[in-house]
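The form predicted on its own is given below as one chain in structure tokens.
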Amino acid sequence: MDRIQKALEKAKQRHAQKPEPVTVEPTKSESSVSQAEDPLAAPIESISYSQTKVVNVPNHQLERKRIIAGFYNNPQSAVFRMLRTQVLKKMRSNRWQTLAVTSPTAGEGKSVVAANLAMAIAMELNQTVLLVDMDLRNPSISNYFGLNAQVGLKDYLSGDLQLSEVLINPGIKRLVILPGVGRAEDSAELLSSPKMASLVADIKSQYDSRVIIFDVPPVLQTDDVSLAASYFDSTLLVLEDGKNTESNITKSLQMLEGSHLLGTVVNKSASPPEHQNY
């Protein structure tokens, strides 16, 4: 934990010497943005999926895979709902719609954090969520939700599929998943393709109330995050307590400079928050 705090403090000092980041201008109409921010806005209860495939995943299967944000009887789930509140507060205040979740290397648990955060945000009645598995070299979101997806983002980008043929609702209201299936060795080419840029533009414009979470590869192991950086309004960095060295934390923060780093999540902590059993 000391290494993490030390590296983060150094990063904060560097950023403190730079001008404040420019606020992203809204891409939606004022009315659509205010709807997402208005706590009195009508809840999105009547949403139904007529074209998107629906797979009702049993709760015990989700819990076995550590996708627990929606289970109030699990004391650890509160952590993800608290993370949701902090993330949404910052995204809404800056009018951000998209968030990338990454980590320095493989194994810190970024995909579990992304999946739980998506579930927690979907629990808000006036919010819809699209979770995109953009880790084309090691997709795992379908496995965590037990979706057994047959086609995914790679197939959409390299083939002639309609987007509706790829999207899946895991039986959770207001949450849709764009899964990944199979390893893509040419992930850099796919992510930098015009079709990927068109896809991001489309999914951002379809629903005003939608938050889009991208589960992206580890930032130090591929150039995929740098190639796709223009798609993300903000970024969340997942660290593993006791694993990440000060040097790779510092290098990760350097790689993410220029992006809107929303914050860091310390995962697999040896000292869990005391409030989780409250």
Contents of the next structure:
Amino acid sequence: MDRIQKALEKAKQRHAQKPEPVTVEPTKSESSVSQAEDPLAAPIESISYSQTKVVNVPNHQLERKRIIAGFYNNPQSAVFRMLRTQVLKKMRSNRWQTLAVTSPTAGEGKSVVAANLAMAIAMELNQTVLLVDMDLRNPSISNYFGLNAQVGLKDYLSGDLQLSEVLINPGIKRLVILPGVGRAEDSAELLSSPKMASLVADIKSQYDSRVIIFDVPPVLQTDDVSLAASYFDSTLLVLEDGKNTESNITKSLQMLEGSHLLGTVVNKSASPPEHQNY
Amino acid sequence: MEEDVKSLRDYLDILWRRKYWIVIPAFILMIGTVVFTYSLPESFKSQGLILIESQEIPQDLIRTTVTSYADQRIEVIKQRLLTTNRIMEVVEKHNLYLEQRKSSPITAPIVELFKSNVSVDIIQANVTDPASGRAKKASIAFTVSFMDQSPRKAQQVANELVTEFLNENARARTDRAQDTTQFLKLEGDRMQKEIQQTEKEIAEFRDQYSDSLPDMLEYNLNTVQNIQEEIASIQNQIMVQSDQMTTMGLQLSMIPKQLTGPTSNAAGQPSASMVALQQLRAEYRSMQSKYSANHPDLQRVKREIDALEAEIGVAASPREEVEMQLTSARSNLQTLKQRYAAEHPDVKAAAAEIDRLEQRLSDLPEEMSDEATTANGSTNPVYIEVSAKIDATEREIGRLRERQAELREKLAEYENRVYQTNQVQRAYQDLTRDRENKLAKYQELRAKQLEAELAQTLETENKGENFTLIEPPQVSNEAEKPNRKKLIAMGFVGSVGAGIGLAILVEMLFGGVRGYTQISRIVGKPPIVVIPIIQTDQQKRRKRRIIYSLIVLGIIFGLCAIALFHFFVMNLEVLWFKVLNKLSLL
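Same protein, different form: I have the form predicted on its own, so give me the form predicted in complex with the partner chain.
To see the whole picture, the full complex is given below, headed by that same chain.
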């Protein structure tokens, strides 16, 4: 994609964003517009979060938690940008807005992949990202970003909180996180509650040009994914290299059949294929 | 479904991935091995080295009677020593295997146990065979060893075994040499007897055919010739004598028997009537043989004789009378016998007549012929002399004839001897050949016996091939069994192998789908990306720290190992020279 085309597209998006009513969007205000060196990047770069709580997380802490997609100096970050490009390309061409990141079993690194992917997408100047930690039983996004969130999705669903009270910006531009806090044994009920449905509808409608990434529980170990399937436009299956048996993978694929599977990501590979190295 | 082929790299990956499956079981097994190894009972081995010395005196000079190979002999001795009886003797003497003996009264397992603890190993070396010049294997020594849990007992038993080996060898060799000598001696004696027998037979044969023996042939032939010559000469003599006698008979007939009267007659001159009488008498005697007594001519001559006798005055002596009658009676009987049978009365009468006349003749007194002649007959000395000569010649002829007859007998005998010689010779030759054969055999036996006696001396004085103990069994300080180092090494290898096996098994049983291609195959399309293991700086640092500390630990450990080696195993300088030595050999 050459620069002119890119610029045109970004301009178009900006125009599309413009008519959004500021009042409906409590989380964001484009009050101050700084003069950016890159005029194309300016409109979104200049966003400052007034309502959303901002927690500045130092880079080294992110790096320690393997959230590295934003660091060009880390050679391992390239793979996430590659992933981002592929994902965005598909989502855009299909006009999909939400993406669920899941895996057959727990501990395959889906949260890390989701966080990194969100970060990588957020690096695109004209793209904002909402990362929702939908793993109610074992939320971990807050931990990865070192957010120390006091309230999370569970509290929002079961309590009487404003969305803006829950959302957190980890000091990375264009990235907002809806963290999970605590363990919810009744995750299925929460997910299937009307409040959840309205939340998803809300964020989808509010953030038109946003990509919403849901970090969901493992597909084989809970029924959460099936319950929440209707919220996702597309899914991404994370597989840990050498962990899953063939039947596990095929079963997972079967369960995700309803949603659009963007593809699979092989994680924790000891020997990544040669063509990926650059 | 396509099968994916695993490469070496994949296996290395598996091993690396499952390293804890390898390391932990391997470690546990190693510890187990070490514990097990050190809990095994110790066996101590004690061994003696026996050199097989070749014969001191060159084989060319004295040949030993023991010709079997040393290995074979050692094996034979071993078998002889390891009989149940002998083993049990040793076991009881040294109080071996007390527990086993207590637990079971059967000897067989104890014997087996003993045998399994005894080992006889032959040490071979490459030598050049002087005969063929080719290299061959030769046994130069052997070891006899015994293993027991007590090093002292092991040494005692090994010592006993070694001693038995040496004794048995010496005894076997001496026995063998003795046996050989004995056998040869008996054989020689037997042969000697046979020879004596044959010689006796020869002597008897010689006695029996002493005259016809081949070595007498010449003598016999000579004798035959001599006898023949002698017979011929005697024949000659007889002829000469007969001639003489005839001549003298004629001469005598011409000499008057008596001188004519003592007065007129010259002494010794027989008168003419006397001579006539003599002639008549001779005629009568010759006619008596021709004619019968009553033949007229005979009667006439008789009458003339009677007339002459009456003239001369000398009648025939009564004896002469009777003799004349007897002569005529005999001739008469002769003629009668020709005509008649013996029972004929005439013949009987004639025979009776002869008997009567013979009776009368024997009744008559003996007359001295000379006296009678002198007294009543011949008084002529010439006549007497000639008749005496005739008598002598007659006697001579008789003697010669006797001699001739004797010689003829002798000749026949000698001819017979010569004739027999051939047959005798054949039998004699058979006998002598037999004797010579036996004699040769006997000499051979005796020579062999002498050799065997030498060999026996060789053996009894230990100058033959000999077993020499050059290293008596020692009390061993180090256990021969179990070979802990080996067991531990094997255990380590086994442990690691087991660990690797376990890792591969785990991988096979629980291993998941791995790698880009496999996932592509299962999912149906390749994964979007493959994310490598993300290592944080902290992890990297920790890893680095671990590696550094491992290196430092390794160096320290290595130094310690070298120090231990230096102080407890071998001086490093010595090792250095050994290494140099090895290198210079290469």
